[in-house]
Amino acid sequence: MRIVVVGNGVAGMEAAQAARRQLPTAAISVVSEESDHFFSRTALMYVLSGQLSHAATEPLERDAYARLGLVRVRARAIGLDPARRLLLLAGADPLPYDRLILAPGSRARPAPWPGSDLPGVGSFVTLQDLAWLEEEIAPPKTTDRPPNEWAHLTSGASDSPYRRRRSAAQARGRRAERPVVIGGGLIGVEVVEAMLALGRRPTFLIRDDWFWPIALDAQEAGWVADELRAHGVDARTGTEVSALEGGPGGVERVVTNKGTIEADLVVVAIGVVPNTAWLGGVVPTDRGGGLLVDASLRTAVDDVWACGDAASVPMPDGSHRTEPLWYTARAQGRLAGRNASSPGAPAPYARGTWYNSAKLMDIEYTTAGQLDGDMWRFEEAGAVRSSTRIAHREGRVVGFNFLGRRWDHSVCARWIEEGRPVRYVVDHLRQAAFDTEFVLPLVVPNDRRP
């Protein structure tokens, strides 16, 4: 049995290893262009913000292919010839395969102004970015990174998300001083903050009206966007990009709806997108370009899987969506890998309540469940600021958004499952607290309670 992975991000890695677990003796190939080893990318920001070295960020020993015999293959895949069943790689011969699982999650959404292919712009998605932005704006490593930690990475073909980006302080000679971020999402916020950790106050562009309004609303915006602005960074919501101006130097202004802003280096930070073009439509996808799956995690293609961000998974509702986050993309990896080891007995996919977690510079956010129906909201000000938001329909608990407070989203998604009422979910939060012990307890008003 020859089963083979395409990539080897946390599901790719996690479907590698519920096959093995579920055939011995098969021969399992891993396939990926960006890293010669498995890492956490949503620890890239304290690798360049210099709180981690860089093998901190693998949560697998090194030596983990050969332990758990796995075949690495350090190449970028360009096709698939489902009728030969043969993966294609960029300058290597095809590799057959019994079973494929596609894991090549995602990249960074492609920059659409003119000049955004001038030196010194790029993204923060992959290990090539981050080597990027180091070399743009990072000072030298005391860390106990080898100083050719980075001399595995391909520089890789213009169209390839790893290929290794034009540096601008090469042509200067010096550092990034004026660094714009665009895009008001998690990558953005991200970046601005390593970059403060690094001694920069960068210009921070949001093309809505406030920050993330995915998750948040215009009054928890603010409250972000103050704390930004208290770290002296310069945030301007509903400024909108036309173009990237420049030299062979790099990049050197923005130009906005609002005037131009000075900048020798841009980070676009404007979400990210399934990493399927290369399939060339060979295996159906969504409109966005994930891979749609039925709920075993099978594609439409013969004895081809799909998982993590690149898996265009069923809802409830009928529709199909990418859920770009760790915990979904470890989930479906193993789901994945075990369904394709044992594609006679399938098991479905059961992602349960929704949930993530973030910290927004010091505000820490929790999220679970679906934030529609009505809502019960409390604001809190004083030792502690926090903003609690509770949806709920017919009086049942269907979702939670929190800032400024550490939850525990494992107790909330208990109580959506529950169909708890909402005055018994108030009376209870505390249950769900997640503080260290010296942050003093939410209190709600009996004036204030549901």
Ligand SMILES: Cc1cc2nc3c(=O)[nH]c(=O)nc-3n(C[C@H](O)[C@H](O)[C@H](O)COP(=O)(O)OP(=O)(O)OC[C@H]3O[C@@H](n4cnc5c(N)ncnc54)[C@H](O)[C@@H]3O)c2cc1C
Second form
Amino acid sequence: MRIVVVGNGVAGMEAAQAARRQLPTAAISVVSEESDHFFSRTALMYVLSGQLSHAATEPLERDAYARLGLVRVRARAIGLDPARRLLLLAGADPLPYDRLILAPGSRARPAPWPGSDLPGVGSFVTLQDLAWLEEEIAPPKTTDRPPNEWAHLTSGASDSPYRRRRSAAQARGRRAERPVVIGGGLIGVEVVEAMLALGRRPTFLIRDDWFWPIALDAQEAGWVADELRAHGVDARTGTEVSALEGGPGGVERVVTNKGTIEADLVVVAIGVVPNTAWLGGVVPTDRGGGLLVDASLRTAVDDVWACGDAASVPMPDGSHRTEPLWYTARAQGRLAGRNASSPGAPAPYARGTWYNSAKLMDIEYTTAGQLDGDMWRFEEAGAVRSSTRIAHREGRVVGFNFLGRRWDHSVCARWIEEGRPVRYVVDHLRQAAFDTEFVLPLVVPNDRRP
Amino acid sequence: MHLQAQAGLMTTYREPWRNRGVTGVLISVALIAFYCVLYWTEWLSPVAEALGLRNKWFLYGGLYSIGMIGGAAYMLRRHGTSRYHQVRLAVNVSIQVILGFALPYVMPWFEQPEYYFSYFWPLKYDALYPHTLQALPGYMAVWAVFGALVLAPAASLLFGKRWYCSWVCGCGALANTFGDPWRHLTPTSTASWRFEKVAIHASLVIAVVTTLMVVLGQTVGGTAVAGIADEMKQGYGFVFGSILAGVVGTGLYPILGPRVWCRNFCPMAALLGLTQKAGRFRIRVKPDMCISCGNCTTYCEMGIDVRAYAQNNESFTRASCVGCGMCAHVCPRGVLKLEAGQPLSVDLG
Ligand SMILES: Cc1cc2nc3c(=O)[nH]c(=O)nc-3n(C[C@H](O)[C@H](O)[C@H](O)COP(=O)(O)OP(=O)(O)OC[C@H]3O[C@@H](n4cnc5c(N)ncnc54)[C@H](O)[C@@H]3O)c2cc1C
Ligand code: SF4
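Next block: the form predicted together with the named molecule, after the form predicted on its own:
So here's everything in the complex, that chain up top.
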């Protein structure tokens, strides 16, 4: 049995490990264009700022391939021949497979504006993006040398998300001083935070009326905006970019509906799209390019599975959706690896209650469930500042949004699944508290309870 | 207030003096030289006298206190948003300045011996020698025996070894203040864990055997036993007390992180670690929330690969964990929580 996995991100590596557990002797290959070793994409901002070393972002020790008996193929996959069961590689022989697991992740959504290919304009999704952005804005580190894997493959195509670009800073002979970050989402705010740590005061352009509207309401986002401004970020909401301008040396201006902004570096963080164009439509996709899979994560092509950011999975409501999240990529990878290598009945992908957490500047954020219906809201501004929002329908809780404190999302999810009354939940909120020790607990006065 | 915010860390790897750069190495050389002068010369005695201090050990105690207080200010400037760190450091530094410096200094004025209430056997390796106990007033001798054999292990069962290693002990206090800038340098590899397990348990065995020999020598044993015991005592004091705890333990802060001694050689840490494994303390992991970023592992001063547990949804207790609270503090997804809430178990595995 030959199993081939495309991608050594979290989904691909989980799939390879799950397959190894099922089949101790099968030949398992892992193809990766981006880097030799599995690294944590979620940690990119910390390497940029200097909080982490490159090596620290690797969740497995470097002997993982040898220990698990995985063959590493550092190459760019450029297509699939399902009839002959071959994965086509750039600059190398095609790789035959009996079972293929696709985990190619996502790439940055391309910037749609004129001038987006100017030097000094880029995104922040891949290791090569990190290399580029460090060169643009960060002083070199003394001891933490980037691993060789940064070097992009010369066989890589010019439109590869893993290509290495020259920085405008190098041509200019000076690092960027006036960075602009476009896109009011999680990656945007992470880049802003890292830039602050590097001593810059970025301009942060947000198209919507407030920051991260799919996750926060106006009041919650207002707090985040205050936090950004308190740190010296020029955060501008309701600002739509129409063009990037500059010369051969690089970007100089960002043109928006609210005027033109001087810039010597532009990071575009307007979301991600499935990294599946290289498959040329051989595997059916949804409209956004996500690889359509059934509940067992199987694609419509024989013996091909998909998982992680690139997979469009069936949701409880019958629709298909991609979910660019670490924990879903991990769960899907594990399942795809198991199903692709196990002779028994396939296990179904069970998408439980939605949850997530993040850190918005210094504000802790946790969410669970759906935030529609009636709202109960409580804010405190004493020793701890926090905001708690609980959505309920017909008296039963359906969702939570928390800022400023830590909460155990699994308890919240259980309350939602049990259909607990909102009053019960508020009375028992302490069971979900996850604050570090000595942080005073949240106290909701009696007259504020629902 | 953001009592759990993490922003203080962000440029760690862009500061050469904290990353084995030339300045880092020079600081290490200077610290090692200082300890050599302190232990094996009398050069510091005139300095102590000129300052009106009783002897060079109080000069050392004074410098130690200054190092702790300065380091605590630095540490709290970076991580002061953590309520746990605020409380813990305030307690630990106060205990050291009072019980580790001021009280022993003034006790002779009241015709009492210089006694350090915050150090216990086996860290203070001579604390239970019969001759040591006999020379003390009764209440001190009782405290020395009770503290080492009852209080320390019992508190470790209930709260974890952190009650001592991160709240009371002077070595811990210096590591978490003066040594804090270098905490990310502690090796985290499996190989370093293997070395730790062998080294620290060997240290415990050596400490216990040496103590037993000395007890025998000073009580029932003949002159032969007493002679061997004396040599063991001297050897132990030289290797563990001076070289490993001082020269290596503190001198290598800027190279191998601030807990070289505590992690690999301290017999007290070994003993408390074993009781911690059986006790109520653990680090609780929130299920399926870890993004494997590596902050917890990087900033663990004991070199524990916290991420390995967190990404597998395993709440855990490691013998070496001193409960400094940094992993929970730096985790950007709030995955970890220190707690002393497990039922007591007998699983020493
Ligand atoms: C800056 C940033 C911050 C994030 N923060 C969070 C967060 O806080 N929480 C969260 O849940 N999620 C976060 N995410 C999303 C999360 O990182 C992804 O959901 C996750 O990495 C997806 O894993 P994956 O294995 O599906 O794909 P990827 O990690 O993208 O891995 C895909 C791999 O496939 C390989 N590959 C792709 N195409 C080819 C090809 N043609 N040939 C050969 N190899 C190929 C590449 O080598 C690549 O390594 C963040 C993402 C970014 C960019
Ligand atoms: S537990 Fe937290 S700090 Fe550690 S790897 Fe997971 S997300 Fe990062």
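Computed from a predicted structure; not experimentally measured. C-alpha atoms forming the largest set that superposes within 1.5 Å between two forms make up the rigid core. Numbering follows the first chain given and starts at 1.
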Practice problem: Return yes or no for Pro59: a CA shift of at least 2 Å between the two forms, with the rigid core superposed? | Solution: no
